[in-house]
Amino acid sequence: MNKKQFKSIALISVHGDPAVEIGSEEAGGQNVYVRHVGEELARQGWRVDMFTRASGAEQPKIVEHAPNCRTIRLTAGPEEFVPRDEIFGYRHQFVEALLKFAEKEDINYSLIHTNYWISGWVGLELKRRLSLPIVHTYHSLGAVKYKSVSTIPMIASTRLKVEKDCLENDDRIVATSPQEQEHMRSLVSTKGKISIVPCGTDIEHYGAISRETARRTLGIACDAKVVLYVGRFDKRKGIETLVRAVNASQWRDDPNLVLLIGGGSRPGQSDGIERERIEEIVDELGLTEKTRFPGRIGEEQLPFYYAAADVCVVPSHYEPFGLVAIEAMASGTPVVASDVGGLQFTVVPEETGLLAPPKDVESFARAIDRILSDPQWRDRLGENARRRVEEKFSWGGVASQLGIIYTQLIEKSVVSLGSVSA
């Protein structure tokens, strides 16, 4: 295997397009993770192809992000938006399209890194057909997710089986926190090899804007009390908990209170329906004049929103990691988050923010009040948060850790192939 082949890897994210605008339907932390990991790996000398499913006929089939890093959109099913649980039906088409692309481009990948369970199935099939080492990141565990939802989807049993197969048969599983690793062992399987590599953030992109500059740019009063949410409109993200917590806050009637709920939505789609539901709750509680829905926030504007906030709230019912938390922390903004999953690893209570039980309106209200009521403590939390991100959660560091795992697995695979041929 020559050096070019050795350094060629495929990142697979079937439903999470790395090139799509973040905040749109089904676009969130996974998309950010795959794209930034891919770009950083390319900067560190890897040749990276990121495969996803084409969800629009007008989309370019190949998007060049940086030298040796590109997104390839494969045709698998209709070239239109398809909810993630329905995408699994097009898995065979995806595999065939990927193999055809690699043959046409004459690329021999040395390793495949899959993301989310749908991609995990694709990886298992490619491992069977190509005998390549496979790395997998779950991003969300069905065994955990289904504990927090009232209606279990029909595809649940399939998902749980695929997730178990990945843990037991892939060459390495990447957990993004010790909490996620524990869930894998206690809820999925005691077999398989797991390495912990956290998610990251662009520490240069966040943290360079002052609160005063950010508020002036966004048209927010300098003495406002600003509570921020950023993310998808999804019931599991707990936005209703946030809204009701703000309503229960001691600052609820303060004329300077501002609630920012940022994220995109599509009318008629699931996220659009959830946004409408949240807007109705805001209206019912009499918070309309205090609440802003800025819509989808682009990467260039996002640092201004984080910097403008007194506190960023991540009220998810479950998060295996929670990129929003570290983006806010990188901006020097303390975080109030649900005491679940990877958020327990990201946020250090009383040092970088506070944790509250998921769906617990009163606990979230008390946590928000504590930070809004003490500006000096807020600033200390923010300084600690920034320091923690610099030390643990840069994308360059994440890519370096993954690169070490890739190299070990590829070298092991080469030795194994040599032994077989001998």
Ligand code: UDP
Second form
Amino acid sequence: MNKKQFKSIALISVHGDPAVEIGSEEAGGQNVYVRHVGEELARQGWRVDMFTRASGAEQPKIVEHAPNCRTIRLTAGPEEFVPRDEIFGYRHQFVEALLKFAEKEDINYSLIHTNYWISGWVGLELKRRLSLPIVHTYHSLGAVKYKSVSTIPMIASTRLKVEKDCLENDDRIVATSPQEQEHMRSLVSTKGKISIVPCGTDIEHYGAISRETARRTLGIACDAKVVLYVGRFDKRKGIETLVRAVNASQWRDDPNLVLLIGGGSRPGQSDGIERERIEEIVDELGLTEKTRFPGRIGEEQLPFYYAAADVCVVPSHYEPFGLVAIEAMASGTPVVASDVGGLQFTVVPEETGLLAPPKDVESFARAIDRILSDPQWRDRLGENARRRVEEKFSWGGVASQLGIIYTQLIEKSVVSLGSVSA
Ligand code: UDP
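Okay, that is the form predicted alone; can I get the form predicted together with the named molecule now?
Below: every chain and molecule of the assembly, starting with the one above.
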């Protein structure tokens, strides 16, 4: 094997393709995280390959995002959509395909950063075979998730074991919030090294549009009261809580009230069941005329939606971080979120928004009402929110914090292996 190339790293995201359209089916925060971290690291001098599983025969196998940053789609199992938990069955093929690619291109990565437990397994295997430092981000912890679901899937014991192995054996775990770190320690293991590096957002992309311009562009009245949801259609996202809260709001019968529920794929795809269920609830509650479902919102359109809103609601049952909250905050829009996980870290109650217990319709309604009823306070919350994101959650800052960790780990491994070239 050739000498390792110090600045060449691989990000692995087996099920979260960094190059796909975000907001539909399985594509959400993890895809956004990997893509932005990869692109920003490349800007900061790293050479970044992002590996994912090909999920469509028509997809290009290599996507160049920027100089020194590309997505590589490996064939592991059928080149079609496969539900997350079934992807684990193709893990060995994924490892072999990755090794073959690296050999063909003559690349010797000096570090691997894995994302989500399926990639975590791949990382442990690559560590065993290549003796590389491995960094891991969970994005979601089985130990937390399984506490809140009624049926535990067959894969649960495997997932829990892999997550424990990652924490105990990887060179560093990245927790995206102090709350996530606390869950790792209390529910997974007391062993292993954890660093807290939050998720980020693009502070230039968000926050440059006024509410008036955004509303004019989207065809929303300038005096409307706009409540916004952005995200995947998944029961755990708690969209039902939001709809019921809007129904319980003191503004419910105001002709100016607009509820925007953005996200979701085209009809017939796997998240369609939840979308239909939500549409039925909206219909039953008589909210159809006030509610719009714009579908998946592209990256170029998102700043307009966030800027148009008086309040962005993140009603998830659980959220390890929750990118939507910081995107809204970066846009100067206050957030009402569930008092769980990373949302407790990003949203500062009474300063940048409000927190409410998950699934608590009355509390969400009260929080939404407080913001809708006081435009001056809304603006103050929005300004504080923007400032908080600028200070803590830019992708540039996130990538440099990761870069420092990578450099330390690579230098340490160089000392122990004695075989790296610049
Ligand atoms: N998103 C999008 N278009 C949509 C809906 C969502 O681009 O129509 C993006 C959203 O901007 C955010 C990500 O999907 O960056 C969702 O991330 P989050 O961490 O909030 O939730 P996850 O999907 O990881 O559960």
